[in-house]
Each structure stands twice: as structure tokens, then as C-alpha cells.
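Presented as C-alpha cells, the chain that follows is alone, the form predicted on its own.
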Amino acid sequence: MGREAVIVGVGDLPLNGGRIVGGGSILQVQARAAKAALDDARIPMSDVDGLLVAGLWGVPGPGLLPSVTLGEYLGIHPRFADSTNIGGAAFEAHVAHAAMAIEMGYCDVALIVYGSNQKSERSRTLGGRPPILTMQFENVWGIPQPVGGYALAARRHMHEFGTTEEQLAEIAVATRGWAALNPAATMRDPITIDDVMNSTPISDPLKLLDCCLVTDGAGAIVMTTADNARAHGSTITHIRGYGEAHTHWSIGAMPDLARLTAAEMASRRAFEMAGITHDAIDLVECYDSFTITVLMTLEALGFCKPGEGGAFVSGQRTAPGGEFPMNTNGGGLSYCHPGMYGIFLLIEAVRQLRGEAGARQVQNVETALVHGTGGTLSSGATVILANN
């Protein structure tokens, strides 16, 4: 490949108690995670000509053109933008989209990067959606958002497979498990499979233990050609195959509730462009805004069959020194959550790859999926990522 467009950089920022560590506004969170990934990278930000973003702050007003107010916030002039926002699978889209841009010549270097303060300005307000388009045949019946989609998707695969709410607490305490390894992550008091149980009801069968964290977050990641890469002496992170779904917002619309097409058809695409096949994945970083989500993930994925996934996760089988590594920093269940995660499925995903993910380091990861998941169970975007 003569222009091969690989990860080079990844940078986030400290959290305490799920706040940003020196706090500051929206563009400065994004400007520091920004100057992290590049100094990663080896790579001045004068060299940037590609910015993608995603993100809810700033609407209505300058978040409107988030790659233009950006932009200019961090004086960079791109000739490649894309500020795709199909909600936190939008980061897995963005390399995607950023690997076409470096491989067709429409830039060299492309800059990744979110961020959100949201814990810190209490603006979690998704319920207060207005009721119009497709949203006025659910939030005028006072659904919550999002917890009560995912909450229908949950009971109805129960229904259809006898999944049970013990087999989704099985996620919820591996990951803390993984948590429990890493100093940066919000959440690391272990949890067994009562607490998940008894904690607070949020919306049936959901609990409060079963629904990820909502905190602060900023990252990052750059991505150029490898011969710009090793010109530079940077660290490669090859991408082998990429994929990307959506197929509703309102859940009402959701083709079966018990099934995750956007992640099939996400993942179907992203294994055939890399051509190998699922034995070949050491490590899964896929989302986890709540516990049915990972479960309806790992079908999709193909990793199980359809209403196999409780089987699959039992046994703390994705925990530490079980068989199937998955969401090694916690995940948003218990390492963070800022509105959307996806970025940091693949921030964390570089990190293992490269070996430097510290007490939770996975031995001999040599390929890794990350898979990221958006709205309402409603988009699905897939990245395969190899460190040769």
C-alpha cells in the first residue's frame, strides 16, 4: 500500500472522582488531550491538515461546526474534516473515515478528538429531548433516555433466551475487575454479582450497577502514513479493517429488539477488509453503556450466537485471567463515561497492543477488536487494529 494510514498517537486526560484534573473549559479539555496524543505521536500540531470531532457541546451555537470552532481554537487550518456524529461509535467511524482521507491523499496527518465536562456542569440532560420527529411517538410517553431503549432491549432478550439478570451482572463485576487494575479508572472497589442485584432499580431490568458512569472525559488520537510515521519515530498501530452501521434512533424503530444489526453489519465488513477471522482477535474492547449492551455486542460480533451471550459471559470469562480479555480499563461502567466512549475503546486498545497498559496488560496481544455502539443501540462501527 503505498499510502498505509496507521494510529501513532493516543493522549487522555486524569480524572478524580470522574471530574478532569485541573478542570477547564470544552475547547481546553480538547486541546490538552489533542497536545497529549501528538506529543505521543512525536508529531508538532502544525503539521495537522485533518480534524474530526464529535460531541454535544456547544449546541445550539459554535458546537454546531465542532471541526470549525475547534479548528480555530487550536489554529490549525485543515484540508480534511469530518465531524460524523452517529453518537459513541462516532470515534470508530472517525478512524475509518480518517484512514480513507490518508490513503486517497486528502491529508497527511489527522487529528482525532473529544471531550465533554459534563459531570462537572451537570448537563446530562437527555431527558429532556423535545417530543418531535421520531422522537414524538416515545418521550411523549415519558420513556427515559437512553436507559429505557436499552432497558426494552434487555427484557425482550430475556424473553426471546431465557437471558437472565445474573448472567448481565456478570459483566458489570468482570469489568469492575479490570477497574480494580487500573489507578485512572473512576470506579475500583470490587462488586460481586448481589451487589449488582440489590443496587438501585434505574428502569426494569436495568440497576444502577448496570448502567455505566456519567463523568468528565477528554481524548485523543493521531493518525498518518506509515512513512510519516517512521520518519518520525513514532509508534505504529496498524488498522487492518474497519466497518460502520446504522439503522434507527427511536427504539420503537430498532429492526428486533433482541438483535444488534448495526454491529453485525458493522463487524461483518470490518473482518472480511481484514481477512482473518474471529480466532485471530487476542483482545475486544466494545461498549459498554450498559451490561445488555456488551452482551447483544458479543453476538453480534459473532463471538456467540444469538441468545448465547449469557452463557458466554459466565464465569467471569471476560474477567482478569479469564479467557476472553474484553474492556480492559474498566470501560464506562467503572472507568469512565463522559456522553460518549468510543474513543477511549481505542485509546485503550493502542495502549494493549503496544504493551503498555501497566498491572492490566494483556500477554501476547497482537490483534485487537474495538467495537463502538450509538444512541439507542442504534449504530454500530468496528475497528480491527494489529501491531504488525
Second form
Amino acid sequence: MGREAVIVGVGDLPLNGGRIVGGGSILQVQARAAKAALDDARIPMSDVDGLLVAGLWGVPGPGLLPSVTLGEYLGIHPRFADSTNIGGAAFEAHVAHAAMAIEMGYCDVALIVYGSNQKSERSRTLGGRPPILTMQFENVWGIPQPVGGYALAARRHMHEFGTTEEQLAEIAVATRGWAALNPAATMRDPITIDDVMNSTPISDPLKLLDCCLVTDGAGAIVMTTADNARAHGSTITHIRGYGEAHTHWSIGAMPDLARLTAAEMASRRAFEMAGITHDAIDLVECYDSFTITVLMTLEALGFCKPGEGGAFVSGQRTAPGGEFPMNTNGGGLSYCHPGMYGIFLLIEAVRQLRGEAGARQVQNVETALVHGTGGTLSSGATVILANN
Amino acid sequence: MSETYEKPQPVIDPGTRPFWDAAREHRLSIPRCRSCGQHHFYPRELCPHCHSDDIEWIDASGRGEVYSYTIARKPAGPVFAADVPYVIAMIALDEGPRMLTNIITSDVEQVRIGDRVSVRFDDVTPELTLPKFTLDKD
Ligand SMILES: [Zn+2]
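Starting from the form predicted on its own shown above, please give the structure in the form predicted in complex with the partner chain.
Starting with the chain above, the whole complex follows.
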């Protein structure tokens, strides 16, 4: 192959109680995350010629130009920019888009950045967006956003397949088990199925411990060519396959509430590109905005059949020591969830593939699948990574 | 009808005005594609099934069944706090499309997927009527 795009740097900012240590404006925290990832890659900021930014932030007024705003702030003049925002899956899509741009020679060093200080700014509510355009048919009914849409999907999944609240709780408990091994995780105390079942009801059948955290967070990823990586002495993570799709924005327009169509489409393409089957995947990092997100994603990715997700996650199968290691940093449920979480899935997968995950390191990881989900089960993007 | 209605009100635009105007007249009006014959909701300029622009408005039966539902135990912001617990449901209309709405019932615990429902118009302001649903078994 000619130019091979690889991941060479990852970085994130330390959190304390879900807040970024040292605080800072949305631009400051993204700059610090970018520097951390570039230092990790041993590549200078001045070499960055591709910038990929999706955020929930922006200067109020017409249009949001996050890559343009952040490029100026970082003191760079990118010749490739991508502000694709498909929700929390945006960063998996950014890896795909950067890989294509690098392999075509459209840029040489791509920087993917995300930051949020939503917790510190107390900017998150269940109220959702103004009832304008398509949202005029959603938000007049008082649906708690975004949990209500996920609750509708969970209820439908239970109806069609007999999935239980206890099975959803298995995911929250297993993920907390991983968080206990991650010093950076926000919630580290062990929990039980009963704790999840007895947690505060939010939007039936989802309860507080079925829901992701609300935290700050910032992370960044650096990609370049394999040749450039070797020249800088960077540690290489290979990108074997990718795919993306989105199907709806309003929950009322989701094609089938019991099936995650976007993840089916995205992962099918990623597996085809990688030329591998599910047996080759040693580790899965998948978006866990809510427990039901994980269950439906596992089915859609093809690790089990439609409707069998509940049985698949039972018996703490995805917990530390279980046979299906997943969401090994503690996930959005227990590590952090700064609005859009997808970049942290990628960062964790790279650390596991490098053997840098400390107490939570999974043994013999060669191939990892990362899957982001955005919106209200709206978008999906899959990336398959390998360390050889 | 309350004097002050503080919940979110739709920002009605030319593409959605026929729906909301009909609701004020207590009609549930939805678009139907003359090309493929299928209905859709919410209203669009092009049929989402076949992408034809040959769309007409028809009065729906106002009947359907519960496709899914959730009981809000926490409100979607302070303006809904007094309503907790309340039901948000996705109704599969007999004409085919699904629509999000509320189910008005004295017992939120009795709602089940598959329940038959009928539209009931809630005149929340002189200008705005919300098509909500009741359970036929209620
Ligand atoms: Zn049509």
C-alpha cells in the first residue's frame, strides 16, 4: 500500500469529581488536550495540517465554525478541516475521514479534538432543544431529552424480545467494575444489580444508574502516515476498517426502535474493509450513553443475534475477568461523559492496544473494535484498530 | 384551557402550518403521497418513502396503537414538573406513520404496548391545540 494512515497520539485531561483539573475555557481545555496528544505522538503542532473538530460549543450567532475558531486559537492554518457533527459518534467518523484525507495526500498530520466543560458550566438539562423545525413534533410533549428517546427504545426492545431491566443493569454493574480499576474514573465504588434497580427512576424503564454521567472532559487524537510516524519514533496503531451511517434525528423517525440500524450499517462496512470476522476482535469499546445503547449496539454489531443482547451481557460477561472485555475505562456510565463521548472510546482502545492501561489492561489485545453512537440512537460509526 | 401556558410551543413554519391549523379545528391532518400512496409524519416537502413532491393532506382517523411509551418520572424541565408522572408515547397511526404524543390517563401504570388509542385534542391556548391520545380501554 502507498500511504497508510495510522494513529500516533492520544491525550486527555485529568478529571476530579467530573471536572477538568485546573478548569479553563472551552478553547483552553481543547488546546491542552491537543498538546497532550501531540506530545504523545512526538509531533509538533506546527506539523498539523488537518483539523477535525466537533463540539457542542461555539460563539453564539449565525453558524458554528468550530474548526475555524479552534485552528486560529491553536495558531495553525489547516489545509484539511472537518467539522462533521453526527453526535457522540463524530470522532469515529473523524478517524475515517482523516484516514481518507491522509491516504489521498490531502493532509499529512491530522488532529482530532474535543472538549466540554458542561458540568462546570451547569449547561445540561433534560429540557432539550427549542421546539423549532423537526423538534416542534418532539419537545412539546415534555419528553426528557435525550433519555426519553432511549427509554422508548428500551421499552420496545423489552416488548419484542423479553429483555429485562436486570439485564440492562448487568451492563451498568460490569462497567462500574472497570471504572474501579481506572484512577481517572469519576464513579469508582462497586454497585450491584439491586443498586441499579433501586436507583432513582428517570424515564421508565431507565433509572439513574442506567444513564451516563454528566461530566467535563477533553481529549485529542493525532494521525499521520506510517512513514511519518516511523520518522518521529511514534507508537503506531493501525486502522483496519471503518464505516458510518445515520438514520434519523427525531426519535419519531427511527426506522425500528428495537434495532440499531445505523450501527448495523456502519459495522458491516468496517468488518468488510478489515477483512476479519467477530472472532478476531479481542476488545470492544462501545458507546454507553445508556445501558440500552450498549445492548442494542452489541446486537447490531453482530456479536449476538437481534434480541439476544440481554442474555449476552448476563452473568457479568463484560466485567473485568469476563469473557468479553468491553468499555474498559469505565465508559460513559462511570468514567466520564462530557456531552459527546466518542473520542474517549478511541483513546482507551489505543491505550489498551499499546499495553498502557495499567490495572485495567486486558491481556493479549491485538484487535479492538470501537463503535460510537450519536443523537438519539441516530448515528453510528465503527473503527477497527490493531497493533500489528 | 390555562391562562398562561408555559410549556414549549411549536415554532410553526409554512411546512407544518396545515397540521397545526387542522389541530385547532380538532382534525388530525397528515400528509399522504399521491405517487406511492403512503402517509408520513411529520410533514415534509418530499415523500420520505419515494421522494415524490406530489403530496396531499388528508384527515387521519385519529386511531392507532401504542408502539412504545415511557413514563417520565423526572420532568423535561421545570415547566413539566407538576405533571410527573406523565406518559410520552409513540403511536402507530392506523394510516401507518408513527407520531410522538402524550397519553392522557388517570393511571399511567396501565399503559401497554399494543393498546388501542384515540386522539383527543387539548386546546392549550386559543392559538394552539395539541393532539394527545387516550386509551380505548380507559
Ligand atoms: Zn411517496
